[in-house]
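Take a look at this one chain, the form predicted alone, written out in structure tokens.
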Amino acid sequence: MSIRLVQVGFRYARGLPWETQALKNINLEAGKNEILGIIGPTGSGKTTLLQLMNGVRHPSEGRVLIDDQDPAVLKGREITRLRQKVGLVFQSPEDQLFANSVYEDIAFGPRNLGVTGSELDHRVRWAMEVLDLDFEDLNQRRPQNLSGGQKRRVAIAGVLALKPEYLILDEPTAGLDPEGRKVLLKLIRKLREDLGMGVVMVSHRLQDIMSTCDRVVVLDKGEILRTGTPREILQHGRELIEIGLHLPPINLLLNELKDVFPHLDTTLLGPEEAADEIDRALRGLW
């Protein structure tokens, strides 16, 4: 089963003056037991895509299937019921935090669909378990007063203990410190790797996107120009830049130096492996 967009798109103030197209042409499938990174410059119709795969906005042109339902066509109970399988977490983890404590901003969604009693405190218990949280010391903390990273992981756990099977991601790394990041995109593999489920992460930092995700999508000015894994992307390293992207700055600087080194692999993760592939060009000139 999957998330399916056939010939998406999608235009914003339709049938006004000012009307702006925001994607067009888009095919593109999101599978579970995948992590699915989608990368693109401001403006490229990232966040849209996002919100189409949700169900939260319909298609202008095409079709959007959610485990081959239309949620366009939907309404009611039905509507609710696909759109708990996709669980959709904002940029900012404060416009999803409002209750007074950390145990009761979880327990929310869940209750919503008419979970209570042990079931429900199963699920908050068992969504902060998975996203490292510990329950005796924070589920009575206002999430106000949380760390970013705190902060960013709860909201996650909310959408959580939906039991989604699909959770999108928008930024989830934006504003967080290194240590923070690392232990949100450990998480983020951990969901998929435990659990089978499918992930889709927006990015800006393509460091994230290349070194988590199994697949990624290129958007500019609202079409796919690329769908490739991370080491196929980054082989139109210097493409990426001319759209406005900021490779992880190990590839940044393979690149540049492929100017010298014509045969440089330019598709590298991470310092250990770039450090190899540079030794191995220097090597050569000797």
Second form
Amino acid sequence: MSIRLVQVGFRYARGLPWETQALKNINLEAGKNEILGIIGPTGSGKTTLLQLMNGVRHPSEGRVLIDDQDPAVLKGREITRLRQKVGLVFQSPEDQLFANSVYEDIAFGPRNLGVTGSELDHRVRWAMEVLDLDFEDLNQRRPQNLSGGQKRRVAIAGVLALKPEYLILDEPTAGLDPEGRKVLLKLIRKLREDLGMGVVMVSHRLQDIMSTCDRVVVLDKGEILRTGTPREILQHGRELIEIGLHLPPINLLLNELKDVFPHLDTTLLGPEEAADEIDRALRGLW
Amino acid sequence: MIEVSGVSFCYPGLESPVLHDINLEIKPGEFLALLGRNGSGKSTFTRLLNGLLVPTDGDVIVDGYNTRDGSHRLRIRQLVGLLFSNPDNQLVAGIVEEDVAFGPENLGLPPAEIRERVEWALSAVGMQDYLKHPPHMLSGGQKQRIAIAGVLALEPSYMVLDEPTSMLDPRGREEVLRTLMDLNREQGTAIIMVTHFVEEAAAADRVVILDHGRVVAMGSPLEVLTRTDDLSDWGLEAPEMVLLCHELRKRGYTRIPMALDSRRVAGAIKQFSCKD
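Complement to the form predicted alone: the form predicted in complex with its partner chain:
Shown next: the complete complex, the earlier chain at its head.
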């Protein structure tokens, strides 16, 4: 069970003079029980790729298969059911909160799918619990009066209440303060560990991607430049800098030290590991 | 100078004040970064500086004008420009030059002067080639620079920015930060910037940290941003470079200087290896 992209290409404004190839030759599989990170400079096709993954857009070439079914050929109820498997959380999703209470906002999606009564109530409570939102304290509050981090989690709970099997997040931590970011990243890991969901996330903050994801895809100019574990990707730090990505400061430093210590491991995350490695290098212990 | 003395602020209908007894002097031409977790009172503070909000207690005095005195409001708003995080909410016109001209037109300036100010403001943010472009076709960073030009065209002495880079990608953030640093250095405009990014605060002359509505720290970036334990108590993260310097010192490299910039730290480590 997975979301699979086979030889996918996507062109905006097909047939018009300003036709643009946003993606080409994309072969990619995002499984359940996995957090897949997508990174790439602005304009590399990240958002388009996410939209293809839940069938909001259909590819110009190749096929997208969600659990072996192709959303481009399905119709009516079947496509609705397939899309339901893949929840999509847009950038700044809190901009789309509109109801007068947290409860009503989260209930909106499932209610539109025909869920009612105790099942609906159960789903709202469950989604709030998963996202660490205290039901008694928050369910009747106005979303507008919550903190930035809480608002974002309410918006994600609204997607989770649709009971998707995959969750796609576009820049989930952008604009949050350090605390809000830490809480949300922990919850994203929980979605995989406790619920076995497949998570796909895009972020400009490489620290967040590298510390959270199992596997990372690097996009550049609409093509996959590289796929691998965070460590495998960080081995190519200079390549990431060249395509315009911002390395975490620690990895930037390790790359700068590489000309003096050619064997230095540049893939380390966090100040403690990096300090140990620099210590080893300075003492010549290899 | 903006003098903030004994300022507290309470939103109508809410019991607890958002800001308590804030005392701060902002000098002309300085670059001040304001940090604090969500809900610490940063945004409220920015709105007090140009009289959009008036303090419940205490006074805000801008170049001698008290924001309490309604008759000075227009003068104060001209002295202190305010800019928010989302450029899409601040652009009003269909083409760039009209957008930037909106403020000066409302001041009733003669057309020739408006033109001059628009051209000057756009070149100050490096967007002079986009005069006739529709703003919605620009990148986030470019849009925010147009919004900055719109404020700049009013020739403010102080520019207050509430998380101007939080909606932008890394490239846009860099563009906007560089623009602000240039404005500060070349035009002498004072910059008061709220940010969540410690790396951005490192570029300022002075850092002020708010927590639970109080000023809890004030000083140079190096003084404030190296207080790692305090920073985490205030809900902030110390810069990764500072944490690394601490870790290296713990491992016996006590002569590693504290620095915020990875190049400086790399330089210091390389010197160590030469000595040995």
